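First comes one chain, alone, set out as structure tokens in the form predicted alone.
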Amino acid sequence: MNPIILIASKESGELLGSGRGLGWLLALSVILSVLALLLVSNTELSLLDNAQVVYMVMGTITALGGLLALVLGSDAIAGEKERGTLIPLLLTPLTTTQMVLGKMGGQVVAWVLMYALSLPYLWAVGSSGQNLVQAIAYLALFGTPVVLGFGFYAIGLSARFGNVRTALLAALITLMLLASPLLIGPSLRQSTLGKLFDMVNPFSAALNTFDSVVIDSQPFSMQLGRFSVTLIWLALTLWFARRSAQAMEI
């Protein structure tokens, strides 16, 4: 069988077998709950228009997707490394492009699951209003390549730092950057730097794309650019991961 698959049935395995992996779903799910209950009985919040709601909770599912991917990519190799079953890893016959890619089975398993779970809350508060199978197809065309880009950007850190907690840290730091046009006011992303910010943002080009498409039902052809951000960054943090794991040290 080959290699990538069985490294990532492993690690699917793993994380829908662990106490640890269902209990960052549970919790996500509890964060998605909380939200939409917010969302639905808070008087001040419920005044908003229904697309912007929709456009707040696809924000937020991205944004718990890039964390879930953080801490599973963290663990990948450094995990590996501590609990002493890297070197017997790297001793089988496979290449550093098919670890890093099996390593992101799990994480393409808890995205998937994810995705699967926030569907009801994008439902309960978007069914009454405009776009929402707009907004479930652009959460899985635009969400994918931001949250699986975490991932590979984890698994590198994981490699280059040797250690979870370390690479757990770093990614973090970056995640609250580039997740910050979630809490910034549109006033401060307007500005010349905030723009400049959000060109080579991919989080921002989800954002950007959420917004257009479900509050100003803008077409696809409009979200090109965009949609090209997440790409690249889906493919530079692919090429990190296989760096950082190339040049580990055991």
Partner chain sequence: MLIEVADLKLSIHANPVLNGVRLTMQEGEIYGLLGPNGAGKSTTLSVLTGLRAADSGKVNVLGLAPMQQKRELHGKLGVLAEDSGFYGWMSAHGYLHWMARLYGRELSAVEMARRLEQVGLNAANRQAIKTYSRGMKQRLGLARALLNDPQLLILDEPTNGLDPRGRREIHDVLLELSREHGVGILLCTHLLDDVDRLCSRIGIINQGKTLLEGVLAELLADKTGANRYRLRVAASSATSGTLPQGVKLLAQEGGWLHLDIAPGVHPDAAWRELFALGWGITEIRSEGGGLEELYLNITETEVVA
Given for the second form:
Amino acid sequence: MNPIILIASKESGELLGSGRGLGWLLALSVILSVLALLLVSNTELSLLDNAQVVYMVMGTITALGGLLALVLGSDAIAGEKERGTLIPLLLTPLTTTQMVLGKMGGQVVAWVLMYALSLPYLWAVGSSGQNLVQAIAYLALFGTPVVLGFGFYAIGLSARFGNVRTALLAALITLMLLASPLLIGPSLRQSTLGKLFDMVNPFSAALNTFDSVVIDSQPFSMQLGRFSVTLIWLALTLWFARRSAQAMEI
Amino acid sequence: MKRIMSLFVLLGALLGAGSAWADAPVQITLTPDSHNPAQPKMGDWLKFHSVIKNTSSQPVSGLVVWISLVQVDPGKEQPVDLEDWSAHKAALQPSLAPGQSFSVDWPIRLIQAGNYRVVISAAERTASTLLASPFADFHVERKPTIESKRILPVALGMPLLIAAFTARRLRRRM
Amino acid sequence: MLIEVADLKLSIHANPVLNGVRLTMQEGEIYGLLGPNGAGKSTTLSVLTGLRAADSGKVNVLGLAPMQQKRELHGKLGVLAEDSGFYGWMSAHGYLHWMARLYGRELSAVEMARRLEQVGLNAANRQAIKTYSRGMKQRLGLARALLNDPQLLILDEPTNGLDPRGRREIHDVLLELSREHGVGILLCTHLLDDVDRLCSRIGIINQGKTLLEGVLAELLADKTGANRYRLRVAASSATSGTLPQGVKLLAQEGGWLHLDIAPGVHPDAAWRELFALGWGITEIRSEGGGLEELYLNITETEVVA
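Can you swap the form predicted alone for the form predicted in complex with its partner chain?
Let us now look at the entire complex, which starts with that chain.
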């Protein structure tokens, strides 16, 4: 069997078998449920267009997916090192690339589960509105590279720091930074610096695409630039994870 | 006699005020958009057009025009915070020559059901008079767009489903 | 040659950790790498297994350069690292299956049973590893190190946490691997009893430098004079006449005979010959000159120097 699949199967088995991963899925479903209930019960939110609600749910899922990827990625190498299971892995005829990709396999499973979990919520809030099918497709298309990129990035940090807490802290700071245009409000986002940051920020790229496709019904041809940003992010983080794992010291 | 004198003073004051109003250098009109829904519901958009014209012989400078919304339901009379209703809350005209006019559109998203009155106000930089358009009234019907009958089963069912699955997995492992 | 290391040097964060390690190991040998805590043993093992690059020196393991030919080397090498962990949620059975696949091997049920039996884990093989004692984990670690039928086995403190019976069982497994399968074993331990019982060659390192290396029996002879024993023999027995080759009578006092056994002569063989000569030996005691004395002498001398 391919070693990448072997590592990935171990990772996903650990995720689903240990209760930790199931706990994450439960937490995610609770967050989405709270959001959905707010949409029904809150006067202002309940007036939002279906499309706007779908956009909000898509953004929440992408952010939570990124967060889960960061947590799993930070533990991927440093956690194994701390638990003493890394050396036996490194002493097998496995290459570092195979190990990184295998570790990523576990995160792919986690993201697929999260994605599957989000579908009933998207249906519930958006089935009577516009562009639900597009929303489902674009969440997969743009959410996947963004979320997996966060995973690779955290794996790289995990290999570099060799310590779960430090890696997680650094990863979370990055997530906050990338999400900052959304937090700092529209006025700063409209500044030159804000626009520039928005242009290269994969998280913004995904959210702006969700906005463009779901709310404004714009075609894929208008999303190509932003799609490239997410793919470049994925490629760069993969490179970072590989380099960090290769330079890792025991 | 004293009473008659007081009446004259009051009439004089009122006439003075009336002439000040009549001498307002700017005239503001307020018209609902022709495409506005006849029976607007919560979540709908309404648009109002206003034209601000300098009717005096002097140029007007530093003119600020803004929209105000008041709920007029009996017992609920109150000004409305436009935060969620409109991002378009004010317009500024640095100068307006005599006879010149400019128009401003005011889109409003209807957030809450009720009876409302909208008015456009303007203030000049140097003058102390408040200028206002005529009122425009409208009624908003209630309409929830997110249907709870779809959301509730999902929002309550999904966590329960996952919790049950988690408990089953963990019990099997013990 | 299985391992060839010469003048190995390595600094970590500008601190010299290895400063002239040498180590040579032949096929089928059991080599004991000794040294106090922090002497550089584990770092040497990291370099040998390709987990860490040396700054300078020659490193050759199974004819391969560990850093450059890591994958090839790891396919032929079995390693039990000190405090190596396991996935606690897996069973020993599942874990070994999974690890074997990483080596490209599919273990049959019979093969799996044999391997678990070999390390004495057959009874508990379906339990989650997190329920295992330290000794059981050591046994599982050994089974893991043997998964790829290695030509060279590198073991860091393999009998840690094992009771005397468990230690003896692991000793027997290692001796069998060495004698019957020709597997070379590099044993890194602080338990001199393990070394005494298993190793034919040793190396002692301290402060990142090899202080002594060679055949254990020869080193004992060279560094402690010889293997000296005192024997009590029955009064009626004859103790005169020609002594077996390599055995020298040094003195006779208070009912004890002081003997010197030359390097290369196994004491058991000498006692058999003396019995044959009519010596009624009733008690044999070693008079120093053992591994512990050698180890303490070497490491203390270096520290004082």
